[in-house]
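Below sits a lone chain in structure tokens, taken as the form predicted alone.
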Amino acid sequence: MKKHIAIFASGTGSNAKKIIDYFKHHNNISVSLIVSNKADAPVLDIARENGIPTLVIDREYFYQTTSILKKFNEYLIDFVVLAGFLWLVPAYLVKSFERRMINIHPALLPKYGGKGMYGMKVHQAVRDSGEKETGITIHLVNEQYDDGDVVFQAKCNVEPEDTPQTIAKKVQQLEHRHFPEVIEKLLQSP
């Protein structure tokens, strides 16, 4: 039985692209829907180029209705992946996809997580604190920012000469290498 993934993304979609490419010819798993809260997000172009349906949401649709669940039924969505999606997921959606929704965070949680900690803000905080290592955390989604059970972490060194930009590149390499494989393992485990 094929598993269908919905990816939520707010930006360029580099992780979404890696996931799409990874599952493009997979026998049992497919990316079936891309959801974004920004109508001009480049991730939507990536979806269109790959023939994947898209859904652009606004706050009212996401927080005041449960309409997205009907859309997920339409596309047979089994699993939700947050890949650079900056809104807190509402309780009804967390409950509907309990233990079937993951997020990737560009640091080693519980450090440098929570509301407002995303992208370059995380890498700047890592640099400012003098950390010797950072990395990625893939975790289950609950009703708090960056708080669900950790599924996977990978680390990289932070060198004294590293800038937030060079840290971001190292972390992105980890994301691209590990995120699709972790998704696959989660979807293939009993």
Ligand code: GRF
The other form holds:
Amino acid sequence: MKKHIAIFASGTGSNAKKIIDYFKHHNNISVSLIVSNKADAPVLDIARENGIPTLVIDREYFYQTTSILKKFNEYLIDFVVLAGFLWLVPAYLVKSFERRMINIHPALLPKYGGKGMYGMKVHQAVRDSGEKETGITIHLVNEQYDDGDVVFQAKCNVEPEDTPQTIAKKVQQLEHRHFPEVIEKLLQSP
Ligand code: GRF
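Shown: the form predicted alone; wanted: the form predicted together with the ligand:
Following is the full complex, with the preceding chain placed first.
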């Protein structure tokens, strides 16, 4: 039976693109829905170019209704991937996808996570603290920011000459290299 993924993304969508490309010709995993809270998010264009249905949500739809669960039924969604989605996931959705929803964070959690810790703020904080290494964390999603069980981490060095921008680049390379493979492994484990 084919497994169907929904990706939530609101940023540039570079991770979503890597995941879409990785599973494009996959035998039993497909990216079947892209969800965004921004109507002009570049990730929606990437979805359209790839013939993947899209759903734009607002706060009322997401927090005051459970309509997204009906959508997920319609598209047979088995697994949810957050790739640059900054809203807290409501309890009804966490419960419905318990252990079937993951997020990627651009640091080694539990360090440099939580509300407001996203994008360059993370890399700036890593730089300011004089860390010798940073990396990525892929974790299960619960009702708090960046808090569920860790399923995967990968590290890179922070050199004295690194800036937040060069750190961001190294971390993004790790994300692109590992995220699709980790998703595949999770979906193929019994
Ligand atoms: C990534 O750094 C990810 O770790 C974080 O949001 C960023 C999304 O980047 N959760 P992109 O939109 O996939 O380029």
